[in-house]
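In structure tokens, the next block holds one chain alone, the form predicted alone.
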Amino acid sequence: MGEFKVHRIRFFDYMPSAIRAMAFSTRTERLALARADGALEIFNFSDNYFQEKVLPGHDGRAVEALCWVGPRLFSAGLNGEITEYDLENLRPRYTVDAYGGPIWTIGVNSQGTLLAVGCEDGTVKMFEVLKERIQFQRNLDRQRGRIISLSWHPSGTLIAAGMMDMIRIFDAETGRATHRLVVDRGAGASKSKEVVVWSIAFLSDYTIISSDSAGKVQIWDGLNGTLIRTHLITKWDVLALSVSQDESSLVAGTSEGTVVQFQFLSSTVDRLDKDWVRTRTFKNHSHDVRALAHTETAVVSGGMDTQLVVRPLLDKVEKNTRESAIRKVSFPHRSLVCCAKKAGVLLFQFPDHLELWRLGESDGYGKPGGSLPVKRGPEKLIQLKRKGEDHICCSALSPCGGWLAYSTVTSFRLYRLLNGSISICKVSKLPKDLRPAHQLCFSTDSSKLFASSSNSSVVVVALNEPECKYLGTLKAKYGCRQPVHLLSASENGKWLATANTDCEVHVYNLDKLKLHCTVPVYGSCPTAMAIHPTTSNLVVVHADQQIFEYSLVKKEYTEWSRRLQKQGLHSLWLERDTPITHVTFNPKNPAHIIVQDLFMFCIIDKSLPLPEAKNVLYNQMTLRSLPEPDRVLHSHGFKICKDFQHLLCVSLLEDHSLVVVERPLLDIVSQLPAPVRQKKFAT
């Protein structure tokens, strides 16, 4: 595997924001997730749960609810606005003020023609969904308290709305309130303390299911307005509900961090009548569960502890398979760290600022696994605050450490770093074609900047001291509309590879500023890629963990790549649930490819045989402890290192030392607010 001097970095204080809302589209199998800082994330559940898009947050945007209308995504929040998002340009398309104060909830009818929002002023407002926009249609009967939750009946004729101490049923055609369902405050509750109906579901048989702040899940007859059954599941709030598409299962999320499942079952085998029965309790969160989605095979939950949890339902999937494993998404599926390989400087990206750090130095040599004495500690050089209210969506640092760029959805900024990155100077004269970007990348010699723009195009800019010169725009021959999320420039300055969320990989000739070739489209989204410095082979890793190597000179897959696909990757490699986020190469050994995900980095040695199905994918520490005959038996080309955990970046410097940036999950948990107190035995 080789020995490296490792810079082990743990001072990147990345802190994810709490999950506030989510919505799942059965049509596209996409999950939209909103965080407390206003950022939105789109996960493709059909592509190994890959986080394919991130829409950066905004200081004034507090999203309380999300809603899919076909392929279109809408949100509503406490700023009183409804927002539709441009998922191709990763920004809000437009906002509409509902003029009802803060909006607590949003829902769409089953026909996808009408949006309903619940407002602070006690109104349910209806908006017609048009081709390009939404248009206000009418108000339903105004109530005396705020509308906290609502749900459409599948027929589209009725709406159930949760409020303080009650549920109202509205006729969607006339706007009149037809029923008033009073919610019990619970035994021993204070008369002055109101019960908040946090979530509500309206089923096709006119059953209404509600969850409230008194810890109850209640089943109602929506036709007669009567209570059928009450399930007390916690002493705290039940904050979220979600029902399966066939309406046979229901999940409820609580302030204790538990998710409780109910199923519509017969109480005995021979009885035909069914009832909602509590069947399972899941404990995957330490804090409030604020958002839930019930897919066909799993329960998806998120909340204050910032983790997205996908919990398969074992009666819906085959046991002891990849699909039956629980998944926790704790970190973004993209890099927030940029390393200047020549300068030994790191750039950390936060939503509201950037940090520039110089790596430390050490003396002498040590044994494998040991620590070296520190000659000079790491030094924080610059903290650069963003301008405006939009959060930073991408940033880059040139390999020489002399240029820094970042972009929001509305502005782009470029800086010159001087005197060993101590002083910073903004470049004021920028080409007009250099617009806000989705992704940024510098050339290896730091002479060019590449910025991905709309319609999968890339703007190329020459970096000069007085002013920067626009060189051209790289575009594919046919219309691509999806955003570019990966950029990789070759070390010789000849090639630039781009990948978008339509799984397309384009390679451009930078001498001619023209498209060189398009890599054959593979059905899984690329998660990381890089161009080999000597062979000009493009290595692409996809969300389903497959690895391809493509020769840019011959415009075909390499022999090693064909051999890899013919034999197939090891089952343990394919079962990993975190994507590869970084690819790099070892200049000392051209046969080495270094790849990294959240829990390991792996050196793939192309000169060694591929692991066969009978081989065990030992990590290097375990392999070193085996007897010599066993070590030879298990020798193969995938050298895995799991000495480091929660890896945000693994990069190789020019002096062949390795930079490893970790963010231990326990450090994030320690910064969370205290959860609700739960009484334990003998306390």
The other form holds:
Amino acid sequence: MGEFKVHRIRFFDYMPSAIRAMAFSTRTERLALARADGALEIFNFSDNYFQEKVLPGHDGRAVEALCWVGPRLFSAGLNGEITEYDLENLRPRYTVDAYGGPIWTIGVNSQGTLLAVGCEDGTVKMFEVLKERIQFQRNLDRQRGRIISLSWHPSGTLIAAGMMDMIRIFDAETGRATHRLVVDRGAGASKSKEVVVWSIAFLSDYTIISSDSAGKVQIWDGLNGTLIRTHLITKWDVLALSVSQDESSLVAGTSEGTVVQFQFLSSTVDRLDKDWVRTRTFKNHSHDVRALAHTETAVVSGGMDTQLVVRPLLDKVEKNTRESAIRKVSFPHRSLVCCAKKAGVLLFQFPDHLELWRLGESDGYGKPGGSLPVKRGPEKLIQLKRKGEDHICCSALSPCGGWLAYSTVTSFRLYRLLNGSISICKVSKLPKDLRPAHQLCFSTDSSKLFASSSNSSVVVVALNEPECKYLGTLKAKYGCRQPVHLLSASENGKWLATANTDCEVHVYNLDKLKLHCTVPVYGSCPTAMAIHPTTSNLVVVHADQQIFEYSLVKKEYTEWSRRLQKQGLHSLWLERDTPITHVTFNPKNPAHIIVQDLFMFCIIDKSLPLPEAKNVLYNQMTLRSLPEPDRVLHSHGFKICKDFQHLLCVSLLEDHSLVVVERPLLDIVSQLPAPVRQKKFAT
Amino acid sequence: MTLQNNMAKNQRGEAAPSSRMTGRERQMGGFSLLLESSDDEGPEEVTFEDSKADARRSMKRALDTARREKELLKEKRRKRQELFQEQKKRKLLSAEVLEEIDSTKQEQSHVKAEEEAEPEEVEGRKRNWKQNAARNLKGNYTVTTVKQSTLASSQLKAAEDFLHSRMYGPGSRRTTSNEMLSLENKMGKNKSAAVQFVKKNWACQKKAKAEKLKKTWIHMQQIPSS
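Provide the structure of the form predicted in complex with the partner chain, given the form predicted alone shown above.
Expanding to the full complex; the earlier chain stays at the top.
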């Protein structure tokens, strides 16, 4: 099959950021996630939980709460500002200062007309949601103490606000505080500390459900202001609450990492006598759960352990199907590593800096599976810190290792690397059409730079010293508004393929700088693509694990692709829950396609037969044990290797050695903040 | 008639001493001679002048004591101040050094004043001050402005501190990632050691410390034997 020398890299210290808040939009089936460094991520729940968009963070934008108002996304943070985001250009649209100090919570009424924010100075501020902006309307009665959480009653007339030691109910029209519900402090040592009402929910039957730092979930009568029931679910804080759309189920997230579900059930068969009963407990996190969302069929949780967990509820989905499996998203669905194939140099993208490393060398020969002695170790060449407060959005390294570019939401920078990538100098004269980009790509001969811009267009720039010349803008057909998240240039420099989050794939002819063709739209978003060097076939892999091969010359799907679609992919292949993030080819064998996802990389051999449903998909180990002549009988075209785990990048260098960048999960977990101390028997 | 005169005299206070004395005698006598009754005698007569003089005397006494106390305090304070002055003098440089510095300062200012073509007084003073300030800096110093932390950023910091103290502050009963992972190792299907022994690059400082301790122990063991 193939023998490769593997550069096994574990020095990429990628550290994800803790999940701070999330909001689910039922209309669009999108989940918005806010992380501690200010980054925002949008997941498409109807497309195999693919991470569609990532908005980079910003120093000092400490997002505390998120809110969807129809298709618009708002966030409020401890910097005292409310921000609306432009999801088509992946940047904040504008910010409005609430002038109330740090903002702890945000909530919209069910009509979508008023936005309420809870501030540090004790005021609940009301903002009118207008077409292009929000406008301050008025303050509700100012309270003595910070407003930590708030919830609108579905009718839009009342607001329940959780504060320190108490809950206040406001009349939204008059602004008066009508009821004051006193929350008990914890027992024992916590009696001296104030209890914080971390989260609150107001149901349509005027029941208020609150969760606090003493570990209680309390159910109150909102009309009379009395306590109905207390459930003590943990010894630590209950940080998040989420109620389902039909108000029959509620989930609470604790500092222990557990998510407790309560359901509105009756103890007898008849419909009367319903009460909130604790039903299930999920322990999917090792650290505090700070954000929760209750969708129709699943519970989505995230917290300090940086993983997003989607737990389908088994009474809503069919058991033992792909839909009922638990999903964990621990790594981004896009590549943070760029490999310069000719130079043997790697570029690692961090939110606040870039690192350039040279690969090590080894002379020896060995058996498959063994490790070779390292002659010269890898060395870090350059660490480039970003300028300004915005985090790095995208970066790229040219294949020759001579050019480096990165972009934030406000600036774009290009650098020239000299002396074998040791010295770096900034290219100052950039054409003004080169604005901040969402995705960057260098051509294979390192003569051109492609930067994706607004409205799915791509700016082409010729790389020259000292000044770079603007060559042109490749425009997609009219009406494409979504950002381009994939760029791929062909090796002969003739074609450029772009894919946007609207599932549109466009191919441009670089000689004429015009649109060549548009690949027929497939319902799932493309996650990786590449153009074959010799046959000029475009290989696109989608979020639902489908693979397509499109011939750019003939403008139709290839024969192999049609055969694959007719037979269908193996069920185990389709059940994988992490998307393919990289597609590349083997210069020595034109029939090979190398694809990689988080847990495996696979060499697809088009010359071999496709695996049928009854075949074993992961058959590499069994094939090795068979004698030579038998192997041909049993082998199929999908050769999967799972030796390296938590792969961030797999790339093939010019000298035919494989570069594998791993990030073991244990390394990340060991650097997380302190979890709660749990006493276990016999330890 | 005499009785009435006597009574009138008594009223006028002439016979007062005698009556007072007799009153005292009576009092003293009252202890020994219980038989003597004081019912027949009239009440003691204290004249107005007498009481006025009495009051004046007591006031004078009070004023005197207050004045004395004040003076005492003043003395104390003066003594303490002197002590401090002395201590301060001891701390400062000796007078000669000060004189020297002073003289050079004056020279400098004189020189500067001569050189300058006589700008306004204010400028001259400014220049002197600057000159002195410049003279005090030795070596390479650069002056940069500190990034002004605005009200918003200080409030943000305060809010983050509040969150941090509620979640990780005292009373939050937290442990380390190492402990949590080690517990998992102990209770997992394949039981293994604590993570700091399993992973090579964990707890480097602790391991270095342990190595050092081991070396010193071996060294100490070797000394008595050699």
